[in-house]
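The form predicted on its own is given below as one chain in structure tokens.
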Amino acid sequence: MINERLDLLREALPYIQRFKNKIFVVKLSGKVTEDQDQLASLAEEMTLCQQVGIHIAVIHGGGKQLSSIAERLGVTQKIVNGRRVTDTETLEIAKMVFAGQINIDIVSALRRCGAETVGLSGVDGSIIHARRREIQEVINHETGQVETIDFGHVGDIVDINVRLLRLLLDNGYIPVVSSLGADDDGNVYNINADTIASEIAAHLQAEKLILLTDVDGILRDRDDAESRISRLTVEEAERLVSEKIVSSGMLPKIASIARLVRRGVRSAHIINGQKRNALLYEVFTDEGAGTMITAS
């Protein structure tokens, strides 16, 4: 047992050396953050990464918690192709859940591990400049029918301002950013957290984008955890989409990853944040714990 642990440390050494002073953008899903024990474990892993010289920026959504609170309040939710239609009532809940409860929980967990951290939304420091999404004709992947969709208070990103994030990263802080943005008039929008994470990773010229979800990566058979694909190119991932091998919830992740990797971020990773040490295994071992997507 001791030798196995020492071997893991030896295996980690070249990765520690390679990633020192690099930026990792880590996106946490709502399913990952709702369990406090899991969140505490992830906070330890992210703090450890920071302690060996990796700069960590955290982006989070909170779709599951938002849906749960909306159900309790009797606010009906509509999801189209993995994207939430955000009416006025849903936006108010999103502001409360994203910029409030979840953000504070993550910041508190990191603080307990000794990390210096700052909680933000994309509205703070004009990090995310957005505009309201236009009414669209979309093909519903579940029904195959063309639908006219008004996504309500859903925003599309116009620009990203990373000056505040760089200031925090350069001074040893872990910024924790919730998935809200605003336009020049101060109108707040709900924005897909995977898209935000991808855009921030690109603007920070990050080494990696790591998406922590509740699945073990991309599965060739979604009902078989053993069918995990360890490595993919962007073209191979998009082929899985066209062949309808991946589930609807994975579609926006793959789309944003494809755009990101083509813009120069070296790799993007989809891993199961509900498994203890999955982040460390993915970053510091040859085998990894999820799916890594690269340009080629």
Second form
Number of protein chains: 6
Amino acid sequence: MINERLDLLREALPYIQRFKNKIFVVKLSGKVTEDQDQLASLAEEMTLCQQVGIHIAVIHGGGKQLSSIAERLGVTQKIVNGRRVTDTETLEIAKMVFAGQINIDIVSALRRCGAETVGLSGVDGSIIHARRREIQEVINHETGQVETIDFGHVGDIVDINVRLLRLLLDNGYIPVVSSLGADDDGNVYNINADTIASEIAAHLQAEKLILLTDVDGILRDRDDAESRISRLTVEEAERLVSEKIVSSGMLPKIASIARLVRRGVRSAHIINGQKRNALLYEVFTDEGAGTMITAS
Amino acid sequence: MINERLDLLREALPYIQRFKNKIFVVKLSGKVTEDQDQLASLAEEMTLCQQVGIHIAVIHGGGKQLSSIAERLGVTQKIVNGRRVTDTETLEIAKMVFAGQINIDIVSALRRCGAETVGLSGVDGSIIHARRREIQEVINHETGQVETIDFGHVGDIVDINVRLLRLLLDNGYIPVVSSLGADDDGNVYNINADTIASEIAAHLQAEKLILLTDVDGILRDRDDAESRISRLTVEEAERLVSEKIVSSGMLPKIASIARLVRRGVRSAHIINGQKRNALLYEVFTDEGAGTMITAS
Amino acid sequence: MINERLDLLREALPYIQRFKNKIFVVKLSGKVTEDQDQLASLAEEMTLCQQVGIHIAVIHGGGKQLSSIAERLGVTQKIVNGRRVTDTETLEIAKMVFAGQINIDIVSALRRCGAETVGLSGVDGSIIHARRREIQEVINHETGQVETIDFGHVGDIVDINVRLLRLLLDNGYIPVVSSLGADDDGNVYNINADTIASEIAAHLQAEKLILLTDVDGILRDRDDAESRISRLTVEEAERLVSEKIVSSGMLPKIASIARLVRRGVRSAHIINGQKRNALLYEVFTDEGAGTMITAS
Amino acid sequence: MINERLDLLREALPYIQRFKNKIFVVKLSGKVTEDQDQLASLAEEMTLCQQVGIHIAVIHGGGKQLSSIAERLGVTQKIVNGRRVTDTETLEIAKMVFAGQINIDIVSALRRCGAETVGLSGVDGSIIHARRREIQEVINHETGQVETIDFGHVGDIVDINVRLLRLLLDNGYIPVVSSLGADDDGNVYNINADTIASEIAAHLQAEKLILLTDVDGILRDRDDAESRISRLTVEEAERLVSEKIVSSGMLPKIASIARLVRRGVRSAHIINGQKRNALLYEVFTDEGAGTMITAS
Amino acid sequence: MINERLDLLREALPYIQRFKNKIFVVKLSGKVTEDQDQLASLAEEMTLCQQVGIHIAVIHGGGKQLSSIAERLGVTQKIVNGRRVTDTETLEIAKMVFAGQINIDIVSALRRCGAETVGLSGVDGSIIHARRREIQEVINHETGQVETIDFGHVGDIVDINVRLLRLLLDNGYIPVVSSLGADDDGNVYNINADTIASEIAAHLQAEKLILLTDVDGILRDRDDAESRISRLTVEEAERLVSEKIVSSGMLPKIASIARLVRRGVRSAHIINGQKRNALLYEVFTDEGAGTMITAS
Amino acid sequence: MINERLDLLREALPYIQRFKNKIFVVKLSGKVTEDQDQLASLAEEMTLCQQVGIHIAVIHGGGKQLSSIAERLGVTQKIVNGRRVTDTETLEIAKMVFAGQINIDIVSALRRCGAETVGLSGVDGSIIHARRREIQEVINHETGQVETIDFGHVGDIVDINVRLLRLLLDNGYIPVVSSLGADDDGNVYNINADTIASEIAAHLQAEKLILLTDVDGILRDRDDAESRISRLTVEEAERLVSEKIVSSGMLPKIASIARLVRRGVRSAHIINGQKRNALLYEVFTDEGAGTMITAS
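Provide the structure of the form predicted together with another copy of the chain, given the form predicted on its own shown above.
Full assembly next; the chain just shown is listed first.
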């Protein structure tokens, strides 16, 4: 019995060798981080990956938790076409929820597994140099009206500085970065976590970008959970987009992944972080758990 | 005119040389961090110190801001003899306020001055290894009654690990640490920021521990702001305590400073962070601004 | 199904963390190296250990293979009380068999698993500084007669120089050392491989010395394979010796292990290298496969 | 009062940040080094610059002092069109005056300020690889006659080797280089200090070359000290030359600066080293003290 | 008398300076290694070269010794056109003779001189990545018949990895490499030592490749030992080949040298290792002992 | 013939190995440096030693040359009991002669041999921290009178800082140090070169201190050049002093050597630098050229 278990360990060897000293950028969605048991399980998977020699960097946002605290504080949230308008009060809550609550939850879950971890936001070490998003004319998908929207303290990424991340990765730490950035005047901005994950993956020349979401990957038929596409190229993904096979919620993810893979990251993965062992599937099996997108 | 100004720069030379490559641990009280203008001014002073070669590590708590957010969220705070009982909800708020709101305020204020900064909590890099404070019999100063108090998620420091802090200081970053810690099971605790500052100063073998508070230092006559004692030894400080000259609020600070100075930190300073240039006074003048306590 | 396999991987995490960056000195007996399938299996186990962060150094002799080649070349072997008299022709064969045949078999088995390996003998890098064993009066166990024996080119260890071994371990190589040494005049000697393994383990301050033999460990009743003692202290081992419970063949092994454990190596293990996963048992389970001897 | 002084320190911060880790090559003319009080004052300015993070390299000649010692020793000096003919006796005096007297005066003035300094000549570490200047046909400006001049032990720079200078700068030393060089046969030459300063600035990729002379900079009207040009481009400087606005003594300085700025040094400065704080003006104010020449 | 000897030492200075920190790859033929006195003498020459700052890497085969042991073991050797067919038994003997016997003879001879040495084969550290030579149609020079030859375990070089060699050279060791290699499946191959020496010299960007053989170099008239050509270019060597002046045994050596010199190795030398001081001649005299081939 | 010369090279091997990476401090007396041919010859010997791996540091004074320049400048020298009174004018001449003239002569002689050299004085890098010698009551040996002597700018060594010397030695430079030092106020002092050499040898933990003088060593009978003692212990040397066998001029040398050898320098040598190959004799022969003093 034990012998069979040990034989299983041997099967892990080629995977360990393949990914030795490679960088995986893992993006955790709010749905994944809010369930403490799921987070504990994922922390163990990430620690295991790190212990066998993979460098892990974690990025997270936390829109769901932000909305919940905002409601408790009586701060109304305005969301246009799925994008949050971040007024001054909301920014304060974002700082508290992203960099305080969720970040420490992730860090302490990793610490319980014995991993050396450092919680950061994009403001630290000038990781994310951002600028305020300009006021835009937007067609409100709900109303169909053109609106002039000031997204407030929402920022767009101007540049990424990975010096601090490299320093921490080289010294055995798992950096955990919440989705805030700043400009050179120290103004803090709320920034899209998917975009941060992509940009950091590109600047670190990561092997993989792994998006841990609450969906099983890209479905050929969005009503059929069994129609998951396990592997496709950037070109195929873009064809799915143009043929409107993928849902609109997937559009920005696929666009950002396409750019990323063209910038040298070997592959991007959309997997369901709510399923046990989702991350280990990607590292220790050939089939994988979600959808893997590669350059060719 | 300009020549006179440049002559003043020359006077800074011996101070710069004296403190080159030394470590200053600076503890910011909640009163200091809540005023954004004061914080901006202090950030400039800290950046200047760092630029002339002093290594700066910042520690902060934020009890005042914690109480304010707790009130907004309708979470009643219980404080016994000046010490906060940290129930589960309060801990969540402490994480948000300390590690989210205040920490990012300090980091972004430093970034505006051009300093490379990294916001941390004591959970990161296992900086603070803590354990839950045991249930205690306490005489409630207000009621005079003995009470059995469970301080909840309040932690005491078991050990300090400065590897991460050294790594960051050696690479030109100002680490900013909020007053949280954890045990090996990843349970997070609210920890007294003064104690953290003392312990980190001792483990880093700092040159100075600087407590930036809202008082001008130790007063010989607590009703006479002019009676500030500018310099005293640990023994003299302890005599003031036994002679009840210093107020009870100063007692734990002085006790912790006494231990600290005996462990090799050259001096500890209690200064009024609300006064402009308070920190620069300590570095660039002989007299200093508050009260300096030395071993002998 | 796959999920169960991945759960097993998680169970390996605490073992990986415990032995990270520790050194294991593994001694392979001739019986283990002569079966190419067993060697291939062991090579995979050693590579897996190395990939998860354990530093592995391998020591081997090869008396069985030496006798076989000597016979083919018509060189008669004289063995007194289990110790080989090494005349000039036998030394030449020992060089060929130990450093040529067996060493390259081990190195190429490891290479097939993707491990970076360097085959050495104790002559390289002055690892083993030896001197010729003096002519001795010996009671021949077979004849019961006192004989004056010149063991020829048999050497005793004067000193160990681990600089080369550290250089290779620090750079990710598995050093494989055959049981030869030399004196400063370049005279080569045949040296007992168990002794080399013990000495190298002590000088490298190894975590474990693992003797891969063809027995299952120390038996309480040598006729009962089920009577294996899985764990005992040095004192207990020495009591077994004085009570003549262990066989005389085990005597030198136990004496050498006792010295070793007293010099700082955490534990020594006698396990049966002919059994699949014998090494993994020691690393990834609490029970272990053979007999483990510790200081206390 | 003190508060105002400390506010002035804050004003220095942006300048300190701008020039952090940049290299300034400072050339001291003989007139600047011969007054011990001026030298002491300048040494303090250079030490202050170094303490706030600027790397300082000093170059000096010393024609005035050379003439004075030559006269005392009865060695007649022949100077043609402002250039000294260096016969064998004069070379011996140059070695003594440049590398002995003046160099040690500068080094000891810096040491008094607490700076770590190393006095060198261009012969050390093969900094200056020179060759003997060829015999030239020259129109003597005084006589108007064509003369065939052998400048003797005067050398022209063939190559610069900055390895030693980098080693010293990287280790916190201020190198002070006197204006001698040598060829590969070890023949020593007297070399123009301005040229050395320019070449070293170019090879070190310095931020600034600062020529500390006894004039206030380039004057638009050489009879009007108030007509100083505070900033001009290389092209403007060359136009001034072609329009004969600058005096002939400035010609070689401007030509050499033009080449330099085109080779990547950010700016060159001609300032009056006899005025207190002349160097600090350049570092800590925007206006500057003399004339600054930039590429564009 | 002693003074004359010391004067001779001075004459070595320019040669020491010229070759400081350069790499020499020295290939020892079987004829050179089989005579222990010659080997001892050569070891002293190599140690002297290393001690004055030259990095030495040694390559060797040992066909002569292989044939002798094969004969003793009754394993018939088949050699076609001077190339050995390596069946499984012969490969086992090659491992023993090359990596066991000869390699240790060289290592122990160097150790006697006080040199730090590491014996390797091309299997170690993946130095030689080889593949099995394909079955070939060959015209047997003896019989004149076309034969289909399977050379068995003979390998051709696919790639060279010099990481291990650089690590050892940088740390003061003389690596001694026997002529074996392997593929990624761990299959070991017998590989031509001249080819290995050339490839390693090219990959290490060596200054010199020195072939220590039993001939005096290239002779203009192969029957006249006095007709040695001391220096020629690659083009001249190729002309000698096309004009059939050099013997066919020299053909592959010259072809391989030509390729090598075109890949950046400064020169290749064919010298008679059986003559005392042959190596020192190349280093410490201008004339040299054998034939030196350069690019131009 | 050439073969004999190359055999001589082999004889150098054990000496090269013995002194590899050891430090020799070589003190050159004024008599040795004033003859340019002798200096050139010595420079070649020192370069050869350095090229075979010995670290060389050179110390020199230059009293003879100082007196000669002083005379030419009309500055009277007062010498009491062999020790020079250094008034302000004499100090200026000492700076010029030691650090200018002689230092550059040595540096350029070494450069001609291809050695990387850096000329220094004890003022550089705070190598020599000195203080002014106190006014002393002295019995004038000439007059027999007690005199109160102010030696002026003569300094005694307070401390030695070898950081700069180690930096240069570790980077392959030969430092050449002239006999000046300074106090923390930057006052320069004339310091005894023998004392400097001893102190630097002790602080560098040198293998040998070599005093290159104009005598053949210690003579048993000072009138008999053949009575040289080639080797003696510190105790024997002190007995020779107490028995007044050695001349009074040797007294301070022997006292300083005795202290030195007791502080860990392996041996001190007094040899005649005017004899060709004097230094090589010490390195490459067992007998040596002068007198060698060892601890026991």
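The shown structure was predicted, so the numbers you read here are calculated from the model rather than taken from an experiment. Basically, rigid core = biggest C-alpha set you can superpose within 1.5 Å across the two forms. Numbering follows the first chain given and starts at 1.
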By the 2 angstroms cut-off, has the C-alpha of Val123 moved between these two forms once the rigid core is superposed?
-> no
Core superposition between these two forms, C-alpha change of Asp159 at least 2 Å = no
Ile79 C-alpha relocation of at least 2 Å between these two forms, rigid core basis = yes
